[in-house]
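What follows is one chain in structure tokens, specifically the form predicted on its own.
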Amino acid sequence: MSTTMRALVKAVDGPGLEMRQVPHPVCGPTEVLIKVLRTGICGTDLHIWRWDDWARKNVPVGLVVGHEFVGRITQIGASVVDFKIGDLVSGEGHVVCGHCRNCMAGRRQMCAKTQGIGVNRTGAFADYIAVPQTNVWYHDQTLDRDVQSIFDPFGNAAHTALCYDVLGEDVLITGAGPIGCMAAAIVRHAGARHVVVSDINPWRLELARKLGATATVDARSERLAEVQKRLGMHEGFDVGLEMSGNPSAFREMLSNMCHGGKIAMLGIPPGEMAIDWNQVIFKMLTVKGIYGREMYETWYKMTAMLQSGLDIKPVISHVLPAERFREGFAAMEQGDCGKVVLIWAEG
């Protein structure tokens, strides 16, 4: 095996990544290594390749980023008994302490001292990558591959969707990026009644319908309390999942949840969002921080979705070689994109 791999490096102090020949990773006792097949490029990789606030205070230069694939094993650890050599597998992204109070409760996804792959540690945009057996998810080996390597952020539009009951619930999406988008999808599969998507986007509208949306809003024309009296919505939404982190689309949320209403937020604003608390406290609303995935509750349901008929595959809009990750990005920054998937290897 060779002691270089290709990887995809923050390498400098400013917008853009560089694929550079790296170190190979060398597997711990309690790791397993991966043979990176595919990887999904992600809306914080966006950020990192701008280079924008957030990640000049969280990603350190030199370091190779992605956190959403899947491949296959090529090595265990000496201390490792639940997988082996050649398993098709992808990775929580999140790498938890294992000892703090919600860690020893079993709630792993709430660990304060949580390690980003591809952010805090090593990432997935790599010919390979080693991650602690914790972290390993193993694969229905029949699930398409494209589909398998965006489990990620398919756990985050299932964590967020699942989080509150939505059968028979009108739910209301803001924001038809990928992850909004196949949130759509999850809550028609879990039986929701009317499902209403709202962006600024028209071709991210068109792809929320595709995945299931009964009803689009570009909100740049339309009210959203005119879609309640086209659908025959008498009291407001029932559920709220806010993905676009736009302050703007949550006011508009609020404004128009019923009594009693559920609000799950996974879009992270900008900055400090002022909203009119007197729609939280007088509808009685309940509003929730969504963060990463349930482990590995959410992985379970991920697969039993796809199982029972769920398709999230019209999300994928990009299929490329890694060498070709510029174009990926492009068709990020441009935004007419679901998400983008980059061949690392066949297999």
Ligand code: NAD
The other form holds:
Amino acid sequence: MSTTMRALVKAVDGPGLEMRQVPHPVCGPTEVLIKVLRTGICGTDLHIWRWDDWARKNVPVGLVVGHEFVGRITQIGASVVDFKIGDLVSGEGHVVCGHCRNCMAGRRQMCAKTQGIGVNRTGAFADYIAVPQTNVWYHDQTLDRDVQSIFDPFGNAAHTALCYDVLGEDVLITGAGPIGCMAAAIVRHAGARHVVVSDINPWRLELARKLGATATVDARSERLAEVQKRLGMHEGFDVGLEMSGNPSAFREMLSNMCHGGKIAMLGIPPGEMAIDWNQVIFKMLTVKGIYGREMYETWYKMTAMLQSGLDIKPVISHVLPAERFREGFAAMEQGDCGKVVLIWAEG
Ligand code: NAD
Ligand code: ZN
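Mind sharing the form predicted in complex with the named molecule? What's above is the form predicted on its own.
Every component of the complex follows; first up is the chain already shown.
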């Protein structure tokens, strides 16, 4: 094994990323070393690429970025017993402390001291990554490699979409980004009646229809009240999944919920966001924040849904060799895209 490898690095204190040779990661006693096969580019990676305020504050210059990946284990630490060389795996991107109250109670996704792979610790856009054994998800070998590489954002979609009962319910999803589109597929699979998806990008609305939206709304030209009429809805949406991070999308959602409606918030607003709290109070709404995935119930459900016929593959719009990462980031900057997957190795 050579002592250096390829990696996408935040090489300078400014926009962009560079493909560099970096030292090969060392596999600690409780870690596994994974040869990376495919990676997905996340919106977070785009923030790091653009080097916006959030990225500048949170990401150290010199970091190997990326957290969505699938690969094969090539080495196991001395204390690792659950995995073996050759296993096909992904990694949960949140490395938790293991000792706080939530971690001890098995609510690892609620750890307050969580570290992000490719955000605060060495990432996956590389030939190899070392990951704690507690973060490894063993894949059903028969699933599609590209789909395996995006289990992380698929998990954001699944965790949000499954946090309320949607069987027979009317669901509104604001934001037809990759996560909103996957959420549309999931709530359809889980038995929702109307699955209405809004966005301001017609290309993405088309993608949402491909994934299973029963109606789409261009928020620039149509109001949700009209859509409700068009669909013969009378009382508002039962479940709202906010997946745009856009304050006006959230306000539009609030005014179109039914009494007792339930909202899950995944989209990250750019800053503080004012809303009409009367909507929440008098409609008796539940509003719940969602971060990450459940460890590892969401991972289990994702696998089970794919095994029972859910198809999220159409959300992947680009599959490129890792060297062409610039094209991948350009597609995401431009916006007419779903998930962008980079190939590091076959296997
Ligand atoms: P994305 O940026 O690709 O998608 C957001 C979509 O919202 C875009 O297609 C955009 O056109 C659309 N939009 C903008 N204004 C709108 C409006 N007024 N009405 C309807 N849609 C509008 O992001 P993504 O990768 O699909 O992720 C979705 C959101 O979830 C983002 O805000 C992201 O930062 C956030 N996120 C949160 C977590 C978490 O753990 N909470 C994890 C991953 C992503
Ligand atoms: Zn913890």
